[in-house]
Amino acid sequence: MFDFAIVGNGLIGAAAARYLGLAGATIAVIGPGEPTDKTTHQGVFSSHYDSGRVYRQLERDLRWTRLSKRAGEQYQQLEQQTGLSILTQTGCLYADPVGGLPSYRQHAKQMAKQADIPLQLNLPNSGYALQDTTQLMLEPAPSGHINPRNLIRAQNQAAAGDNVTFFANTVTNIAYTNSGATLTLQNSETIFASKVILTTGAFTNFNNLLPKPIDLRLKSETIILAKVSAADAARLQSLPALLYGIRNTELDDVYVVPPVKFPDGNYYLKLGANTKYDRWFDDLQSITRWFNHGESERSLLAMKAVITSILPHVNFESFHTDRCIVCYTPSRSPYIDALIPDRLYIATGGNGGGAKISDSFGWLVANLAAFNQWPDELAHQPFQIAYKHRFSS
């Protein structure tokens, strides 16, 4: 019998395991490894199969900003503790073109003042070729970008100990009782725990994990990876991450992560955006089909055009798209709540910003589940669960 079973060894789950381990609890951390072939994989997928995500402290509101600042401090401590590179501190550039999306600049300046974060205005050179009418603002280090794969490794390494057991498997059923929960794995193995924490992202409403479905909307997310040479990657290593508020017939809300090294040994610049082809999912089969062979190539030309226009002097060697899913909640804050008090807890729904703040979300759910504690300065209501009687997006 474990004190806790954490279902989902992703960014939030791995963070929760570290904090619970520090509290001395016995923990089962359950989650499969990264698929070797996404096109044929039939199990669950995770959002951390990536080497570059934007990290910024300034967020959509003050509570998210404070949680993001706290997460950045933890990433730096994890780097010192584990020796793994997690946070590249080149800053985050807000680019606000005339006729684009509602101003990043105005929102960021307001949050920066409240959160005491310095901003650099009137930049002489951003490193990107942007429209002449674009207003620029740089949020300096420690903002920049994070490596989700290394962050998972660091969290797991920091959590590892005699009281933490990792199961590279998938949970296919959970039965809850007054005394605990029985978790059945894909290989028919069973695990018993006093409390369960679900950090299962887009797969939360499936695989018999919940007593009833929660209100979680699932949207496709398309990214493009642009391959560059090692020499160009070195030349561009000081580029800030970019949030570019453009809107056209194909794309809007573009973000860019400068070139980083991926597991295949190559360097890729990453761009993501909302596209006119985005779709919503409400069943497991559609989610699996999207991850296996979704039509992300439909956005390739539009995304390629943005990349080559903002970095016209880079010799890009190739371009290919990849697929992810964003989980949205009605409040636009993650669900971090107790579904069954003293038995079942949940932390999911990043609303497009979960990766960079994942450590703070793991910290919140660990303290809630272990000690029934919630920070006084953080209203809990936006993080509370909303159910839906019929699950559909």
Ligand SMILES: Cc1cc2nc3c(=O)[nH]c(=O)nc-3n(C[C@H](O)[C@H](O)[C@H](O)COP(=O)(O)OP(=O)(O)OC[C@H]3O[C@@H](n4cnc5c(N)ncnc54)[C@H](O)[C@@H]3O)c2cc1C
Second form
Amino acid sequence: MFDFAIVGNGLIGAAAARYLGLAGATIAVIGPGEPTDKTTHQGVFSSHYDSGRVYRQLERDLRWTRLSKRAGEQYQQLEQQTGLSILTQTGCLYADPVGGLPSYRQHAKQMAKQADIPLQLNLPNSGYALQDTTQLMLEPAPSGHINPRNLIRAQNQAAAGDNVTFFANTVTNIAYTNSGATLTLQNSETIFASKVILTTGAFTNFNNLLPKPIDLRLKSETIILAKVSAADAARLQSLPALLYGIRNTELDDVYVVPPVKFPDGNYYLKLGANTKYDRWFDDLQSITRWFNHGESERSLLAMKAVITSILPHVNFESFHTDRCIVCYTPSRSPYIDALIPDRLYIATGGNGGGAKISDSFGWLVANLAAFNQWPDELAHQPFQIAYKHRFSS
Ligand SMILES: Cc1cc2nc3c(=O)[nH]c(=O)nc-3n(C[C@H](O)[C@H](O)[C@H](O)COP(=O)(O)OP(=O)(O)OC[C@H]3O[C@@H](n4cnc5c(N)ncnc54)[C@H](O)[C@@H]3O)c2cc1C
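Next up, the form predicted in complex with the ligand in place of the form predicted on its own?
Complete assembly follows, chain above in first position.
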């Protein structure tokens, strides 16, 4: 019998495992590896199959900003501890061509001062070709971008000890009793644990993990990967990550991660955005279909046009799109809560920005599940679970 079973070895689960491992608990961490072929895979997917995610510290309010700052400090410590490269500190640039930045700039300035985060408001050169009228703001190092694959590796390495056991598998059922929980894996193996923590992202409502479905809203997310040569990647290595406030008929909420090396050995710049083709999912079949063969190529031309306009002197060798899913909660805060006191806990719902703060989310759920502790300075209410109305009792 394990003290804890953490279901989902993604960004939040891997962080929770490290904190609970450090606290000396016995832990089963259960989660499959990356699918070998995403076009035929029929099991669960994750949103961390990627090598670059924007990392910034300024968030919607001071408490969130402190959680993100705290996470960044942990990434730097994990780099030292494991030797893995996690955080590229080239800064995060906010670029606004349509005039929404001034009010945000005021708010950001205040938060930056209170949280002791450096901020540059006057930039001679952003590194991107933007119109002269575009308003800019830069969060310098340690902001920039993180490598989610390496982050999970580092969290797992740092958690590894006699008390932590990893199962590269998928949980297909959980039965909760008065004394614990029995988890059934895809290979029919069973695991017993006193407490369960679900960090299963978009797949939380499937595979019989929960007593009743939670209100998690799943949206398709399309990205484009633009291949560059190793020489161009080296030339662009100090480019900041970009949050680009353009809005056109096809795209909004555009973000760019400068070129990084992917597992195939090539360097890709990544752009992601909300697109006019985005759709919402309710059932497992349509989610699998989207990951396998979704029509992400419909946004290719619009995304390519943005990349070539902001980096006109780069010779992009090819462009291709990829597909993912983002989990939203009604409060736009992740769920970090106890569903069955002393038995079932949850940390999920990154709302499109959970990678950068994942370490703090793992820390919060680990403390809640192990010690029933929640930081005094952080209201718990926005993190509390909401169920799907039509299923509520
Ligand atoms: C395209 C895209 C771009 C993004 N860009 C950014 C960004 O720039 N910056 C940022 O901060 N955030 C970004 N995000 C959001 C961020 O990646 C997510 O918020 C974050 O990954 C959430 O972490 P998680 O642990 O909840 O989920 P995940 O990282 O998805 O992990 C969930 C894990 O649970 C496992 N799992 C699911 N069901 C089961 C089961 N039944 N049994 C066992 N294991 C299971 C999965 O295999 C997976 O490993 C982006 C998301 C997407 C999709």
